[in-house]
Each structure stands twice: as structure tokens, then as C-alpha cells.
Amino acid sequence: MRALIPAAGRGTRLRPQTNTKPKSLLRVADKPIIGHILDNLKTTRIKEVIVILGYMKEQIEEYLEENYSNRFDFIFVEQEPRLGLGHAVYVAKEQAIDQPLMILLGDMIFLQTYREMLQKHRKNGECAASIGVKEVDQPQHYGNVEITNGNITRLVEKPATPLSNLAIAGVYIVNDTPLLYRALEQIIENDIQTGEEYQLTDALQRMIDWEASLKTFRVEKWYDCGRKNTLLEANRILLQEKHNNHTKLTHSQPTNTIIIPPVAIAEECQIENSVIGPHVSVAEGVKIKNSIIKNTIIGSHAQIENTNLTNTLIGDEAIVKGTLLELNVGDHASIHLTY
């Protein structure tokens, strides 16, 4: 079995953070989003990982080769133009069609292990594919499934009238990859689009129409990192989880500073006369002075002085000085606030 991670998108909902960095490299807790995905994938026996790249692809390639090439063999495939999730999977046909495939969305983080999901898939018995699902309050915002007698009967992408309260959670385990690619090929060749994109859900529905058996497994503790608020929520949850598991999160020693856990502080940070936490992630090389910061993610080599931050994203090498309550500051920005 191979894994496939679509990571080609521009991440427009997370601008300005994604103006200079791909979404999958945004920091959550102590590492980028895609780092959490690959750390989780280590719980399985999967070794080959296909990564679909596009926007700022060189940054992702460099990060993966530097940090994970000793565990995984990466196959990089470019998606150009970028025409949706179904298209992202389709462009890897040559690399993926000959083995079962585990598709993992590049902006979803799970506390549940992928190993456990594979076990649930195997318990489903003989089927063409299994899809991770979760009960949600607003299923119209997600891919949505309808189940009859344990089998999926319908899938719809973001329906105006939901089929059920079960949302597709961003994990797909496909046994019959030739059938999946036959379905993808048909919707692309016939230009069958939903919302101006080729949807993976449309291809999976085509498989069901051809009488393939598709089943589900339940997913818990699922965090969508596609928006600022959900990114900060994932940061809070992951920091707390790592703190509860006694994971070392502080790699620099602040001076005359109160740390309120859970907090992650990377190496070579200079922090003095401040209150940090709870739920703050600080990347490497950050300088903080005379500040109070909580529920915030701070990019590498940022400088923060004389300010009060909460519910905030700070990009790499940004400078923030003054007094404020909430910001979303992109990479290389310079902000000076005074009374």
C-alpha cells in the first residue's frame, strides 16, 4: 500500500500566512501540518508516499527530504493546473494505480492513528474502498455520505440538503485502485465538475453506480487546519495532548518569564520579561520581549515587543511592536503600534 497526500493548493483561506508559504507547512504546535501527518503515518507499515505538489512545491520537497527521507520514499507529482481533489489524485495515476492507496488530505490532523484506521478498514471485509466519516453539526460544509445496511449508497460534495450528519473526514483507503482511476478518467474526460473542480466524491459515486462496495469507518478527534480559527483550535488541542503525554516542547530557556502550559518553544529563541501561554507555539529564532501572549502561533525569526497578543497568527520574520489584541500577520511584515 502507498499513501497519497494532496498538497498542491494555495490555501487562500489562510492568507496572508500562505502568501509566502504553502498551507501544509504552516506550524501547528511543534511542527508543520504535514509533519504531523507523516508522524502519524509512521504508525503504519507504509513506506512509499506520493505527494501532489503545486503551489511553492520546492518548500515542501525540501522540508520532507530534510526531515522524513530516512523513513519514507517520496514520489513527487506536480498538479498543474490545479482542478480539485479528484484531479489531484488523477495526476498520480501512473504512480498509484498498481497498489492499494491511502489518501490523506494535506490539511487534516488526527489524534487517532492511521494504523487504527487501517485496522477498521480491514474489519470492513471485502470492499473496493473505505472512507473515514465523522458526525458533524453542519454536514453541508463537507463531503457527505448516505449509508444503507453498512454500505455507502450516495456521496455528495457540500450538498445544500445533507444526506445525513456524516461528513467525509479526509481519509480514503482504496483497495480497487484500477476502478477508482477508471472512474476519475471518466469524469475528467467527460468534464464532469462540481464547483468548477473535479471532485473525488463524484468518482467514488461512479464506483458505487458500477456496483462496487464502499464502506465507512468512524473517525474521532479530527481537526481541519484550513482556516485561521480551526488552525488555532488544532494548535490548542495538539499542545494539550503533547503536554499530557509529557512530550518535551520547550527547547529554549526564557529569562524572567512566566510560562503557562501547554506551550511549545523551538530552539534559539530569546524570550524575556514576558508571559507566554497557554496554547502558544513559537518557532525557531523568535525574539519576544515585554509581552503577554496566549492562544497564538508565531513563525520563525519573528520579533515581538511590548505587546499583548491573543488568537493571533504571526508569520516568519514578522515584526510586531506596540499594543494589540488580535492580528493575522503574514511573513516578512513589519507592524508598529503605539498609543
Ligand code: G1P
The other form holds:
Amino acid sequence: MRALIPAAGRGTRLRPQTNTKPKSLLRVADKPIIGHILDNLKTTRIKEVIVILGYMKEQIEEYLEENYSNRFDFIFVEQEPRLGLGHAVYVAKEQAIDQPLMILLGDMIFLQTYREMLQKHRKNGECAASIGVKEVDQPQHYGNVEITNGNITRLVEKPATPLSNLAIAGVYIVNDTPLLYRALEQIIENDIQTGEEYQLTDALQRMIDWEASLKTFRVEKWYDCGRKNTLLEANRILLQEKHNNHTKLTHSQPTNTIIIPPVAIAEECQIENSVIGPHVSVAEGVKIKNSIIKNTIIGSHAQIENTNLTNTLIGDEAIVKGTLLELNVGDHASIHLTY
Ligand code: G1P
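Since the structure above is the form predicted on its own, I would like to see how the form predicted together with the named molecule looks, so please show that one next.
Up next: the whole complex, starting with the chain shown before.
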């Protein structure tokens, strides 16, 4: 079995962070999103990983080669033009068709292991594919599935009227890879698009139309890192989880600073006279001075001085310097400073 990670998109919902960096390289807790996915993949025996690249592909290639090439063999495939998730999977046909495939969407982090999901898939018995699903409040924002007697009977991408409360969670385990590629090919040849994209969901529906058996498995905690607030939420939860597991998260020694855990601080940071935390992730080489920071992700080599930050994303090499207030506030005064 191989894994396939689509990571070609522009990540427009996460601008400006994604103006200079692909989404999968945005930092959450102690590493980029794609690093979390690959660390989770280490719980399985999968060795070959197909990565679909496009936007700023060199950065992803470099990160993966540098950090994960001793465990995985990467096969990089370029998607150009980018015509949707179904198309992203389709462009790797040649590299993927001859083995079962585990498709992992590049912006979801799961606390559950992929190994556990593969076990659930095996328990499903014979089937063309199993798809991870989760009950959600707003199924219209996701791929949506209808199940009858344990089999998927229908799948619709972001339906106006949902079929159920089950959302496609972004993990697909495909046994019958040739059939999936036949379905993708049909969709592309016949130009069947939903929301102006060739959808993986539509290809899976086609497999059902051809009487293939598609099953589901439940996924538990997932974090969609697709927007600023969900990225910060994933950061909070992963930091807490790692803190609870006693993972070493601090790799630089701050001076004269109060750390409120959970906090991750990478190597070669200089932090002084500050209060950091909770839920702050600091990348390598960051300098922080005289600041109070909580619920924030800070990119490498950023400089922060004399400021108070919350719910904030700061890119690599950015500079944020505030003003320290010097006041002489009289009795009964009420002063509210907002940014
Ligand atoms: C994609 C899939 C959708 C799935 C979702 C999970 O949508 O097309 O079926 O539910 O991922 O995150 P996207 O997030 O690319 O719009």
C-alpha cells in the first residue's frame, strides 16, 4: 500500500500566510501540518508516499527530503493545471494504480493513528474502498455520505440538502485502485464537475454506480487546519496533547520569562522579559522581548518586541514591535485600549 497526499493547492483561505508558503508547511504546535501527517503515517508500514505538488512545490520537496526521507520514499507528482481533488489524485495514476492506496488530505490533523484507521478498514472485510467519516453539525460544508446496512449508497460533495450528518473526513483507503482510476478518468473525460472541480467524491459515487462496495469507518478527533481560527484551535489541542504526553517542546532557554504551558519553543530562540503562553508555538530563531503572548503561532526568525498578542499568526521573518504605554492614570479613571 502507498499513501497519497494532495498538497498542490494555494490555500487561499489562509492568506496572507500562504502568500509565501504552501498551506501544508504552516506550523501547528511543534511542526508544519504535513509533518504531523507523516509522523502519524509512521504508525503504519507504508513506505512509499506520493505527494501531489503544485503551488510552491520546491518548499515542500525540500522539507520532506530534509526531515522524512530516512523513513519514507517520496514520489513527487506535479498537478498542473489544478482542477480539484479528483484531478489531483488522477494525475498520479501511473505511480499509484498498481497498489492499494491511502489518500490523506493535506490539511487535516487527526489525533487517532492511521494504523488504527487501517485496522478498522480491514474489519470492514472485502470492499473496494473504506472512507473515514465523522458526524458533524454542518454536513453541507463537506462531502456527505448516506449509509444503508453498512454500505455507502450515496455520496454528494457539499450538498445544499444533506443526506445525513456524516461528513467525509479526508482519509480514503482504496483497495480497488484500478476501479478508482477508471471512475476518475470517466469524470474527467466527460467533464463532470461539481463546484467547478473534478471531485474525488463524484468518482467514488461512480464506483458505487458500478456496484462496487464502499464502506466507512469512524474517525474521532480531527482538526481542519484550513482557516485561521481552526489552525489556532488545532495548535491549542495538539500542544495540550503533546504536553500531556510529556513530549519535549522547549528547545531554547528563555531568560527572565514566565512560560505558561502548553508552549512549544524551537531551537535558537532568544526570549527575554516576557510572558509566553498558554498555547504559543514559536519556530526556530525567533526573538521575543518585553512581550505578553498567548494563543499565537510565530514563524521562524520573527522578531517581537514590546507587545501584547493573542489569537495571532505571524509569518517567518516578520517584525512586530509595539509601544509600551507609560501612563499616569488618576483615581476612578477607566481606560480601554483596543487594537
Ligand atoms: C474535501 C473533500 C470533501 C471532504 C473534505 C474534508 O473538500 O472534497 O469531500 O469532506 O475535503 O476536509 P475541501 O476541504 O477540499 O473543500
